[in-house]
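First, one chain by itself in structure tokens, the form predicted on its own.
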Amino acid sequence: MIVVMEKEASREQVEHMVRRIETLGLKAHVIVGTERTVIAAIGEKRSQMKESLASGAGVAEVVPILAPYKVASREVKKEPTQIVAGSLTVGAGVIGVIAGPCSVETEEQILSTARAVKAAGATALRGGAFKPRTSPYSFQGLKEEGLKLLAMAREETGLAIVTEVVATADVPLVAKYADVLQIGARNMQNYRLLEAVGKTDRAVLLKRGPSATMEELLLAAEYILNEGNPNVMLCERGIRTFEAHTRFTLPLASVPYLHHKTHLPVVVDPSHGTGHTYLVPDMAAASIAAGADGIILEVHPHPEQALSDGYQSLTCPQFEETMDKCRRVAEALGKKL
């Protein structure tokens, strides 16, 4: 259920209601909007709650939530969500750029990328500290090293870190020098891990599974958004299909859908949905022209010694090219990059 409070209503009529909904046995989500105050109570239904509930004071209306995601969905929040993490910001308008390489290698390849993508327009920092690989003899990421050089990479350039945690046990410490916890295609319905990162203060990038659906999705990132975490990210990269041209199928439709669904805001990867450099370009654009709130790209030094992706990570040159297309489509719907 959502309970809607009046305008005018008090921080302690807000707070008053937070207590009477957990005195309930439900949970409370107070989401704060540009026109008015919100609760998400949510628990299991009972017939008397919602009379109880609209009874109180500073109370509009109380409505039941349709959807099966609660906090997520739009029936909760109408405006959508923004969200600041260090040098990105993400969503209502504003377009942030992730982007570097799949896996930190050395001092040297992270610096010289993290100085490359700053420069051509990044407000943000990728690179994999720990691989989750499909052969377990594949470069398995250098682990609290490369986390080390992600941070050291933070402190020359001032851009953001996103990383991916791949174990529960790994949360501490990847939060402590990460900005944005990404959570992989391969841990999109891993729910302990996402508990684990709903528990934390560090946004969070939710990658969408190969074979999942939006609810699926949705659903997931829901159980980070129960433990209190309220920054979650959506990141469409693409899906298994019949097809074997790209090494994924990129569904730009997803993008309004989703803004259609839910407030939070949705990241797209191109590198990943397509797998081959020459397309990124070009589906980076599109991404933003379907109204992306944000894109995360592969990119490399040298991507032909790439120990992981480099078959789709862009050169910095190539990089820089696509934000200068990127950013024409944005200027030209108004948004900024």
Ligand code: PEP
Contents of the next structure:
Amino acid sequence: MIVVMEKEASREQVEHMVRRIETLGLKAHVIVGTERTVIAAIGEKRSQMKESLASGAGVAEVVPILAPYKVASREVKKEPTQIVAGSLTVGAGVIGVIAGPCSVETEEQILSTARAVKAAGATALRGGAFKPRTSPYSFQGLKEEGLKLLAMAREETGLAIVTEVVATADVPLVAKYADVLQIGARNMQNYRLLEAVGKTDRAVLLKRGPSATMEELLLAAEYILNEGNPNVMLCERGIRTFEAHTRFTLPLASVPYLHHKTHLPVVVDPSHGTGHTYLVPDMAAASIAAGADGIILEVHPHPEQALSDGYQSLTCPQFEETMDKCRRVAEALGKKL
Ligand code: PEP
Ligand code: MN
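The block above covers the form predicted on its own; next, return the form predicted in complex with ligand PEP.
Every chain and every other molecule in the complex is listed next, the one we just looked at coming first.
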């Protein structure tokens, strides 16, 4: 249920309602909007609850949340959410650009990429230290050593770090170094992991599972939000279909659809979404045109030598050209990149 407070409701009245909601065995999420404050009361609904809450001082009305996801829903919060994590701002008209290699490999590789993407206009650096690889025989990442190299790159360039966490037990370690915790596509429905990142104070980039519906993606986000972490960005990274000309099929209608259903920002990953370097620049520009709040792009100084995903990585000059193209699209939409 949504407890909509009156415009002139006092802080004490809001706090009082939070306590009343909690006494009913529900969780209260306070959302302060530009117009008025609403409190999402989440949990099992029992009879008379609505009436009981509606009688509270300062309450304008109590309405049910129709969507199965609650805190993520536009019904609860009309204004788009903006997430700020160090140098990265995403959402509410600001487009974030996260760029870097699939995996952190060497000091030289990550530092040279960080410098190049920063110079070309990226606002965050990506790089996997813990890699979820399809084969156990593939490169699994440098783990903590990789995280240290990312921290070194942040120190030098000021770029926020986006890096994946693959296991619940690794969350404290990865959160120590990362500005944004990436939940990979394979882990979108690892609910204990979602709860664990929901307990941190780090922003989360939640990637869509290759066979997950939009509703499943939003319910996965709900696991994180429900733990009290409001900073979740959703990421469309392509789904598995019968089509074989691309690694995955990248459905860009997800972007306006998600904007319709949720206030959370939406990031697109054209690198995994296409799986081919030559398709990435146009699909990055198309993502911006579709209204994406951010893009995440794989960039490697020598893609042919990459230990993972080289075939879909841009070189640094290609990234620069892609940025020019995206910037023109963003400007046409009255946005800044
Ligand atoms: C990645 O970002 O390198 C990655 C493994 O992505 P995904 O989880 O979307 O496959
Ligand atoms: Mn990758």
